[in-house]
Structure formats: structure tokens, C-alpha cells
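The form predicted on its own is given below as one chain in C-alpha cells.
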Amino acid sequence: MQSLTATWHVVEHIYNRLTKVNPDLSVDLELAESVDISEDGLTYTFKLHPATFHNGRALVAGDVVFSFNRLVAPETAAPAAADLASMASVEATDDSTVVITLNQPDASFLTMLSNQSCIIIPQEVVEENGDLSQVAVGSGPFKFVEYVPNTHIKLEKNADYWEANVPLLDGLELLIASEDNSRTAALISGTVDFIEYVPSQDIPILEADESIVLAGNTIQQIRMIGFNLDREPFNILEVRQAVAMAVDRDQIIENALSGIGTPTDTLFAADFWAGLGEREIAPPDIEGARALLAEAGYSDGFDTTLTGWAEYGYLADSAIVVQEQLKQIGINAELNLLDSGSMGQVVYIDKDFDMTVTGDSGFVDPNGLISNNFRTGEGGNFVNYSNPEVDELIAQGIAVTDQAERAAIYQQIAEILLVDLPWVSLYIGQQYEAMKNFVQGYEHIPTGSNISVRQVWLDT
């Protein structure tokens, strides 16, 4: 199962959650139509709407239990199974009813349901295909119709669709331009309506096109550096010190993001509720930084190799810029850029890296960055950390309801990080989306979704 974000803008246009984010990030319902929790946190039952898979076979409570256990099956290997890590079982007690029990209370637990790992799959199309990599059969507004690798997806619209005047578009097709000017060219030209991740040099161009609005600013995101710290020399403190040491955030930002963006040295943006607030980001250390690695045995640097995503443009630029930055401490990093496809399997899956410049974003509950990334043995803890004092906090963060004690719980984590230094937190960016101006009814979400694209129409 990929947890790539652009697999994620297609997923979520063909199937359903339970809930979902609304763009003011609180979470409300989606295919369930109601929920009922215990008095003792522990248990969730939801009542589902009446809803119908694209092969035109009813959904039912049994689908949700099929596509749960799914997920969380070691079998699966998915990535993103952290998102249910407090489900202790799932049932459906009738057609239109599910019973989640959890193995302790998750104060998180609504917001984990709408990532897009927790899909609706009908059981028949997986064991018909063995997975879901080449069909798509969901419950949501559009329906799969034809996918041309680095071309295009094309979708048409759900006329059963069980949510009134959803969709209001006859179809969507998903163009795959990867290259920063060619998305900027095509909508400005006309050859299509709507572009995601708006480069940042773009910007005062596509603003001075009267034929042209932007939405977008906030994102729930980090982008970092990663260390594989299973691999020598990255499992030594004083090389990843060394490294944030030699990181010029504001260079990076400068060089990648056309100077539009945050620098950070942690996971969250300062204003986010679970975050350390401002803080001052030491500069650039470079004669500290070679004194780190003499320490650790390397005053004469080492070769190694930087991962990074070829097909998102600031974050190639972003690992180009540290690439650089690292050769002033005599760390030769070969580049190796890969597509989505190769990135997702070789960082996320295989774990087969030295040090990766990637990201990660949508989340709007703490634990969804921190559980996923760090808790020991999670499926998307790509760099391997393990930290018993982290797994217990990690615990304790959804146990317990109160935001403000909560907050404090994943401060703690966060100045844990800081020490242990898994990552090297680099910016928090903006991002936008730009459309033609006769698109109505679009909708920003700061967690980086589309989903709002449900409510679009074309006044042309």
C-alpha cells in the first residue's frame, strides 16, 4: 500500500473514510453517518450511510472490517498501519454497523480514521487482483477509468454517489507533469483548468494573470533530512549533529522554494497546537560541525549517498542545495533522484538509503506525524528509530484527552528528537493551488487534500 502524496490526490477522489477533514482542519464525518463512543473511550460504533462500490455491489459493515484488518495485517506491510494502531478488533454487528474496539482510549483516533490508509476496499476486487495497483474500485464520487503511466488518470463522475449534488463535475482527468514549468505553461495556456503544488518562482506570474486565482498558504508539513540509522556511520550522534550543523536552512529555502517558506529545527510550525512555539535555529556550524565528525572518526569525511524524490521539484532542488552544504564538511553525498514509484518502494518500503531529503504532511492530529514515524517497529518509521521513552510518551499522548496535557506530552517528544536527531528538520513550506477563474467552488485544505474538487463547478 503506497503512502505517497500523489497517490493519495487520485485515492481520494474514488473512495470513501469514515470521517474526513474539513478545511478549517476539524474532522468531521464522511461515509459514516454517525458515531457513538463509549463513556470508557474505548469503543466506536458508526452507523454507515447507505452506499454503493463502483462495480455496483452494495458496501457494507463487513468492507470496513476487511479493508481494517487489511491494512494492519503484517502480511500488508503497509506503511501507514500505524494509522490504526489502537484498534484493538472490528466487527460488524449488521450490514450499516461497525464496532471498533480500541486497545486504549485514542484522543486521535477520529482524525487517524480520515488518512487515506483507511479507505473503503471491496474484499472481492483485492482477491481478484491480489491488490489494488493496477484497479480502483470505491464508494466516492468518481470512478475509476483509465490510467497511462506518466500521462494521465482520468476519472468520471459517480451517478449513484450517495452524498446529494456530489459530484457537480462530469469527470476529471489527471494530468502527470512532474516538471515545475510545464504545469505553470498548461495552465496558463488553457490546456488545463487546475494545478496542484504551484512552484514557488511561479508565483508573481500566475498572480499578475487576471484569468488566474490561487488558493493555498498553509500546509500541515515538514520536510527534512532523514538518516538511515541503521547504517554506519548515521548511527553515530556526532555525524547527524555534524550534519544539522552544516545546514543552512535559509539557503535551502532561498535556492528550492524561491525564498517562500519557514525554516524549522523541529516537526511542527509554531503556531500548530502541539508544537515548541518560536524558537531561534542556531546558524550554520561548519568548523563545529568537522570538529563533530573528527570525533566521531571521520575527520577526513566520508562518501555516501543522498535519496530524494525527482518528480517534486523544491524537494530536488532541496537535496541538490544540501548536497553542496555537506561537501564543506568533506561529506560526498552522490544524488540519487527517483520517481515517485521507485522513491516509495526504495526509502519507504526497502529502507534501502543513507540519507534522504523528503516529507511528510497531512497530518492534523500530532500523533499522526510522530506514531507513524517513530514509534519502534511502525511501518513508517523509514529511518528505523527506536526510543523506549519516545514509545511510552507516544502512549501517553492519546490517552489522555486535555490538548494543553497533550501538547506538553508531544513537546516532550519533540525536544527528545531534537536530541536523538533521527531527522534534521529543514522548512515548513506553503503551498498552493492555482485554477482558472471560471473554476467555482474550490476549497484549500491545509492538509494538502483535494478533496474539495468534489464541490467544484465550471461557470464558463
Second form
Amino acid sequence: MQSLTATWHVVEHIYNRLTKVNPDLSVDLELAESVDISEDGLTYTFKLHPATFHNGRALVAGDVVFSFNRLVAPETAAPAAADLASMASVEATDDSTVVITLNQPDASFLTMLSNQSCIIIPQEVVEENGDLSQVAVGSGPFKFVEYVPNTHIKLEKNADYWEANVPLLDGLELLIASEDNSRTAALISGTVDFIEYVPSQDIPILEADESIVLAGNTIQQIRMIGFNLDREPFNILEVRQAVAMAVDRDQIIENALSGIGTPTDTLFAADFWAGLGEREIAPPDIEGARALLAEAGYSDGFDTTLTGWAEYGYLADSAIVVQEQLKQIGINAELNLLDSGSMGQVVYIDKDFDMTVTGDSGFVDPNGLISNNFRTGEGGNFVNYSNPEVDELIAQGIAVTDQAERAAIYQQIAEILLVDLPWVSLYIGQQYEAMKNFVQGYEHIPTGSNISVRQVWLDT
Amino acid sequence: MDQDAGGLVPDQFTTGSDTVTDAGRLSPLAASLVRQPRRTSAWRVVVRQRLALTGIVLVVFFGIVALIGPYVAPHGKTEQFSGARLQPPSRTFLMGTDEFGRDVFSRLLFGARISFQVGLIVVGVSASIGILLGIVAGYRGGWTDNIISLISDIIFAFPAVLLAIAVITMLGNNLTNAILAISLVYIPPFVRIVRGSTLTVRNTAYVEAARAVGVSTPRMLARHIFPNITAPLIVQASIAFALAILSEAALAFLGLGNKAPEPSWGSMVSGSYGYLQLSAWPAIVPGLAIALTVLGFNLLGDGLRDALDPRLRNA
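Got the form predicted on its own; any chance of the form predicted in complex with its partner chain too?
In what comes next, the whole complex appears, and the chain from above leads the way.
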């Protein structure tokens, strides 16, 4: 398990959210028993399941109000506050009814509520401890037992869980193994029964092992080269176009992903409803790229830096391939591979980089990816992209609810981004979980979410 | 060189003695302190031992590789060949290719230079500092000795790689800082050895004599003490060289020091060991190179120790 995603999955096991995402990417209710959306799309009325927190107190509508208000409160400074950007107010009309009013219709609102940030937390526990960094009391299928930093997290079954017939396991022990090989080795040797983020070079090895089953496929993700648009020379369109022309996506997928991935030059997979569909990707054109660089005044190329993730092997390797490919057009990029903490700080907060090989994943609604990465001034907009036309389209995209209409808007945005090139899309990866064959009932969810662990049982 | 002659018939070697190194120069300690009925050249003692000879051959071989490697490498050190990933050795790729389709042989040649650079700089830096501190501590004694020995013991108490990781974390992760960190780690052994030898030499009659005629301290250390403590130093230097190469490889394996995609032997192993089941070449080749180089320096060190230690001279 990667250390960054470990947090996410622990959150999923311990807490509940109002909605959840199914393996087919449809949005479903979790803690909410029913939802009633007003004609104008501005009022959402949720009825809650009768649930109990791990400390024994019943979960009431007031907890939802507290949780959501805390998330958006400026003093919380939550990076994910944008998830509830369209929420105007939230109130509890009785113990099991929550009414949320939006400031504008938002077609992606129910999807946004399935994000990990929108978990329901008990007010008294937050107040007692200041925050939830040291304690974890939720209403989810598993209770927190202990956390040993960089080693493991222990969870036990919540015997009073409100959903019928789950969880089936008595407990979970999540081992933290950020090193690719150690995960595969741990599964093969039987130290663990389940691993996530199966390293792509190990897929053939695990497939050949009869005691192991793989689950997974394409994932809702995109990997790309992001440019710092505030810095020379990447503020020049021709330079970005030259980079786009020089990259050989097939070689990146071959070398960094052992061939397991789909090249793309746009945002979404070909079969995703909001995407541009099947596209012909132009093969690399080194001469053309050199000509563009010369046009921009860099006929001899230039020196720059390329920042990337050291702890995600495939992303580090992608950066190594990109660096080598850019040498062909005279761009000498010094490679800085950073640990995940530094990467978050340097690229996403300080924006102190020239080029980066990074990615985004886990989105269900296209708005999740597009507004976060491309809206002017948005927290996730690490490339400093700003285009009023795109901002306007993003607003339109959530204002209409008809999927065909929305698709047209997102396709328009994707076309604009192909012209502006704030980033060069590289590939959509595949993500696999692997487990021993006695692990039953697991379903891969393309967002990377692991909530189906609660339906898992062991057939031993 | 006739190996079977062994140490039993030293006379056999006298004919060639003029062409080889003069015994007094390589082994001043032995030459000046110990009077032996029949002197044998230290060089010849080394060569006579089969293991030591193996060490010399390995060291010289990899030294030459490091020197000329980059000029004779058939491919670029980071050049990626499309569709040629994880290939077994062939005529184009003598030792196969790694997970990026890069030529393992070329990377090995370039990597040798990094390893030897690390070895040379680390030994240079840690030996100079260690000698200076050790000789002052040993000669002056008293509180000077106490303080130097204390600091050196504190550094010595840390596990080498752990200390190096801490230093690199503080200074920033690059090869220069890794070399600095490894140098720091290997200062204490030099301090100890030099201090110990200085203590022995300090009270000899010729030092007393020099002091009696009013030789200044710096001159005393440089001209009378230092030349007489070089024997154990040479041994320590060759061992430190091996350890430095090994430490660099270990740090590179952990992702510290050498930066991807530059080919240091340690990072070559680190990058490719995840592909062992698909192709063992890219991890095993640099691994062997590290092992053989370190073995070479260790054997050389052992040989030198045997040769320079008067008690073992005629054994």
C-alpha cells in the first residue's frame, strides 16, 4: 500500500459518506437512505440511515451539518473545501433529515459528496481532540485500533454496523509498503492476503501464480507533463507544443508501465461519456519540435528542471523516459524526484517547478478533474492556467444536468486545452489489486476506492 | 611472477629487486624500526601472495575501466533504445539492456567512474582530515587528544550508512553531499590508526633526539613522525576505498546520492532488481562489479597489511 493512499482507504473503512461510487462508476447512496432533489436542482433533502458512531452515540443529521460546515469553514483551511463549493447552506430539519441548498445547480454534487473529504464525523470527538489527526471515530464498518507510523494500521470489525451483512471480516491489518517489490513479494510469500497498486512489471508473474487473483482495469486517472505557465520558457506556447511533439507515449508506456496503459493526448479515456472519444495520436515529430523551438527563439534548446514523484515507481520511470526524450530536441532537464510529502509541497503548494510529470485520479464526474485543475485560481491548478472561456464553460458544465449537454461542454473544454496545452497528457494507466484466491467478494472500483473490502470474506 | 616460490626461498627474488620498488620507500616503519637478517621487499611480499595478487589485478582492471570506460562505451549512458527492453546479452548490447532499454555494458563503464571518483575523494578527504587530527592528538596528548578522540568516537559510534543518510538529509540529496557524508563517516578510523601509531613513534629515540636539537612541532610531525606511520595508513586507505564504494552503492540503492538516470552501480542495482524475474542481467552485472571491486580492494588491503607488518614479514 502506498503511504499516501493508505490514509484514504483507512478513511473509507472507518467513516461513512452520504453517497458512494459503484464499480460501474454510477453514484449510489451510502449513509443517505433516500435523496429528494427539488425541481430547480437547488435543494437536496437527504434521509439518513439510523447509524451509530464507534463511541456508541447515534449519528444524527446535526453531525452532517457539523461535518460539512467544518469542511468549508475558512479556519479549517481544508484543501478539499472546493468539493462543497456549490453548497450554500446545510441544515438539519430533524434527527434523520438533512437539507442542503446549493448556490447554483450542480450536476456533480452527489458525486462530490462521495469524496473522502465529505465523511461524517462526530462533533464531540473533534472538539475533545482539536482535530482528527490522532483519533478516528466514525460510523463505518471497521473501528480504528492502532497506527504504527510507516508500519501498519490495525482495524477491527464494527459489530454494530448499520448496513446489513457487512463487514464480513473480523478485522483488517493494513501494512504500509511503499516499495513496489515488497508488495508483490509479501503477497506471493503469504505475508499478506491482498495488495493494491500491483506494480505493472509484476502482473505477468502474478497472473501465472494459481493461488493469486488479480482485479482491476483501466482507472479514472490521467498522467501528464505539467508546465509552470508562469515561468519561462514554458509560458511560450511553441515551447509547450514542441514538448508535446517530442514525447513518444508508446515508449513511456513500454518502459515505465511494462506496456500496461493507454496513450492519450486528452483528458479522458475514449469510452468515458465526457471525453473526445477514440483519437488518432500523432507519432513523435522531432524535426517539427525542433522547428517550433527555433521559432520560439530556442534553436539550441535550453536547460530546465523536471520534477516528479520518487515513491510511485511508474511515475518516476515516466519522468526518466520523458527526460531522455526531451534531450532529442535540446531540452536538458535536470531530474528531481521527490518523496510524496515534498512533491505535494513543491509542486502543488509552492509551485516551485518548471516541468513536472504527475497525474490526477479518482474522479468520477468530469467536473472533478477539470474544475480542480484548470479553473483560474483553484487549489489544484498547479500549472497556473487561466482562461476566462474555460472558467465560463466549467460553470456551465455543472449548471446543466442533461448528460449529452454536459458532454458537449466538456468536449469543448478538452479541445481548448489541446490548443492551450497547459499540460501534455501522456497516458491512462491501469490499476490492479491482487489477492490470494481465497479472498472472495472483492470488486475493483475504477476510482481506486477500496470500499468493497467490507463485502470481502475468506474462503479458507 | 613465480608464485610457487612462496616465502621459503626469498633469495630467488633478489635478482629482480632493483627493478621493483625499493623496500625502504614502501615500508619505512619496517625498515627503520625493525632490523631483520634478510629484508624482503614489501612489494614482493604482496605479489607473492596469490590472493593479494588477485586483489591487485581486480583493482587495476576496474581502475582502467573507470579511466577509459566512458571513451570506449558503445552507447550513451542514458540512451534508451525503443523495443529493446530487458534484453539478454547480444552483439549490440554486450551485457543486455535494462528496463528502459538502456545498454547495461555502457552504463557499467560510466558507473565505474562514479565509483572510483567516490573512492578517491572519500579516501582523500577522510585520510587528510583523519591524519591531521590523529597525528596532533597522538603527539600533543592531554586535552587536545581527549577532545579529538571524543569527537571521533562519537562519530564512530553511529552506524555508517545511518549517519550518511542523516547528513545527506540535512545537506540535500545529491552525489557531492553523499561523498561528503561518506567522507565524514570514514574519518574516525583514520584518526584512531594515526593516533595509535603516533603514540608508539612519539617516544622513540630518534624523536627524542630530534626534539633535543630543537626541531619545531610542525616539522617534527611532518618529517619525523609521519613518514614512520604510513604503513598502517596505506592499508587503511585501501580498505576505506572499498568501504566508500560500497557505501555509495548502498546509498544509491536507497535512492540517496546519485541522481537518476545517471548510472552509478548502486542505482543500477536499485533500478533493476524489481525486474529480476524478467531479466537478471541489469541487476546482477553491476552487483558483480561492486562485489569484485570491493573484493579487490579488500584483498589488496589484506596483502598490504601482511607485507607491511614486520611480524608477518618472513612468515
